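A single chain comes next, written as structure tokens; it is the form predicted alone.
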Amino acid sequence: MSTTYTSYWRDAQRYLTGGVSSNFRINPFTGQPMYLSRADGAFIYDLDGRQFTDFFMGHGACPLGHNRPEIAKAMRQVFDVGFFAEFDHPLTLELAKKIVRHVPSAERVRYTNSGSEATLLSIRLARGYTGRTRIVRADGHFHGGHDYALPNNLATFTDRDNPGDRVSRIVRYTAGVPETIGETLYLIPWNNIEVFDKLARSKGHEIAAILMNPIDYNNGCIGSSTEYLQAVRRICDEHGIMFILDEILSGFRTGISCAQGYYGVTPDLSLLGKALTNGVPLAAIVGKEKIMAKMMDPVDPVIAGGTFSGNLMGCAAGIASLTIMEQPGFFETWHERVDTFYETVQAIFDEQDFPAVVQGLGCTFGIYVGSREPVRNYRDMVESTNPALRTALFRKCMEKGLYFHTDFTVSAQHDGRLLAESAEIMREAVRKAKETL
């Protein structure tokens, strides 16, 4: 650690709790947060200005690349009309067309300011909407950081001792969530369809919504099925309960339909954000025209509101990445070479006899070390990591400029040369880190 890095983070920590604004940017690895200079490209920079490949890119928030030339153009001209909050411009209007056109779950949009604020927006509107109380909720899916996405939501929270035929009980909460909430939901072992199936059947009058990510992004990359998918939205509709995709990571990761696109199957209301702006401040929620319309319900409406919601910086950065994925054979060339990335550095980890596996789906992906077999589920994932071993790779890795962090990004500005680098670097951080067992 620099002295200019321990002078900084001294200081911050005077000022910001913990020397920082957000729990997650402490690095797992270095158990230090990254304090940034600049980023760009592919790349990002220190307070030294020493240059990273950075493998994180803001939570998977930035895929198109840092600094993105036709993004930061966008944003520049609003300030030429005159930047101003709590009123909309065609800006607003024009972002919305194109999440219609391409989302299919999006008949109308509705801005909010982050993903926790569409998540828990959509619990409020499925409670609204179909007069039931309870949410169901994968165990071990993230949600963002609202008290009714709190319980088990994470690989590492959740029911183990759950054999996979019953509800799962609530592990954790997390200090100063009331387990009041807990009544308000129930969590499932999730890609298990018959548990859904058993609990709609007995429950079905009482729950509102299922609230589930399509791709696990959280815990690495884990992934659903078509067929499990389609049986989720079968029992919704049995049941009059209503089926929400949380797209705030999968979104426009595997392609500009979005992860509901790659398997086939609509909800009724989906959450997007992140990649929807490449890491402007904006989300939103989408959905049916019938369900979005009881925001505006002229006797007992869902309230839905925010003096920053569709703020133009990030309705201009939305328009500005949307426009660059629309062009074709953009998803195409992009994956290839990711796809590539993912087969190299695993025959890698199988040359040198290093326990660890590879998972990735369309440009985020999970590396899961301690065992080589395929993780495909929750217990797989804990019962098989090897923690000293995983952070032996990815200090090695940082050490010798790679950034990884709690998820793992390839962006569109890595090109060929620039992975086929960094899976050499790989390479030796792996035989550096083998000498820790």
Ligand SMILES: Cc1ncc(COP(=O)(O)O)c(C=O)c1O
Contents of the next structure:
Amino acid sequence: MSTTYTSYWRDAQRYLTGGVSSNFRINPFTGQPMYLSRADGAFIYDLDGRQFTDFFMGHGACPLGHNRPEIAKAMRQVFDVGFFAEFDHPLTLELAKKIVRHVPSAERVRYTNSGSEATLLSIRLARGYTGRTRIVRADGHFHGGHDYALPNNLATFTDRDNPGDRVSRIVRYTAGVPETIGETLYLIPWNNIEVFDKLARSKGHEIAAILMNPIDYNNGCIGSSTEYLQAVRRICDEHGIMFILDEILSGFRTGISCAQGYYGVTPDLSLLGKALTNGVPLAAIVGKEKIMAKMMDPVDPVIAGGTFSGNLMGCAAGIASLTIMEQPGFFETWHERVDTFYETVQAIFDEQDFPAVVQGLGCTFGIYVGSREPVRNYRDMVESTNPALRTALFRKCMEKGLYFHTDFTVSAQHDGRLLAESAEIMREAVRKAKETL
Ligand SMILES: Cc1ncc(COP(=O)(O)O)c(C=O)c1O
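Write the structure block of the form predicted together with the ligand for the protein whose form predicted alone appears above.
Now the full complex is given, and it begins with the chain already shown.
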């Protein structure tokens, strides 16, 4: 570890809690935070100027690449407008028009500053609109950092004793989250329509909404299916339950219409963030006009907004990001490169008889280390993972200049040559990791 890093880290711990600005900033493989001096395209540079090919891309917030010139230019133009808070501006509307054009569920838009704020607001809106309290969540899905989202929020904290025929138990609340929160939730095994159907039949009258991710990239990469999502849609319609898709991480990865377009199922509300602006703080709740209108109810509105909602920097970045994504063939060319990379890395694992599986959908992927079998659910994932081998592999990758953190993205700026070089580095890392077996 370099002197610059060590002294920065020591100093940071005297001023920043834990030396970082977010709990999620500790790298799971090194146990330490990474500090950057700058980021550009597919690369990040640490405090010593060491270059890494980045497969984290800001927690999936920058799939178009770091420091995209088009986005930087759009933000510089905001300085000409004069940056301010608490007012809308034509840029606010321009972004909303683009979102409505591309995202199937978007009839109306309301901006928030973060994804967590958007998922929290969607829960309040569903409750306010339906007059019911309970929220159904998929056991193990991540929806950010607020109290309703934290119980059982990752695969490692799920009710794995659930045989798949009942509501799941909350196995972890997280310090500071009261157990009364659990009384407002039902957690169910994901991709299991029978449990949701049974629950809706018996308790539908108390359920305001079901909230889930259409593709789970927080636990690697596990997809859903059109059949499952269609069945959820049907049950929601039968019981007056609101269907909410969290597309904070899945949005704009499989295409500009997000995962809902990919699966062809339209929810009542959706949450967008991260890729919407490619690294600039802004998120949004979008949905059916009549539901969204509850926010402006003249008698008893669902309060939604704040000083920085719809901030101009975020709106400018969002317009620039969507303009890039609107280019004909943009996703196709990108995904072709990405799929070749997934295949190449899988072939490297197979050739070296290394127990690991690459699962990717669009530009975001997971690598499950410990087994050669595909991972379809959290039980598969937790039971088959070899944590020591996984850590060994990704530590070796990082020593050799590839950066991995919690979820993995191949940005639009990772060109074919860089991906081929990265795969070769992984080949070497696999060889080294095998020595630890
Ligand atoms: C699926 C999902 N929902 C919500 C969030 C929360 O978003 P934010 O970090 O912007 O609060 C995240 C963040 O990683 C996420 O992956």
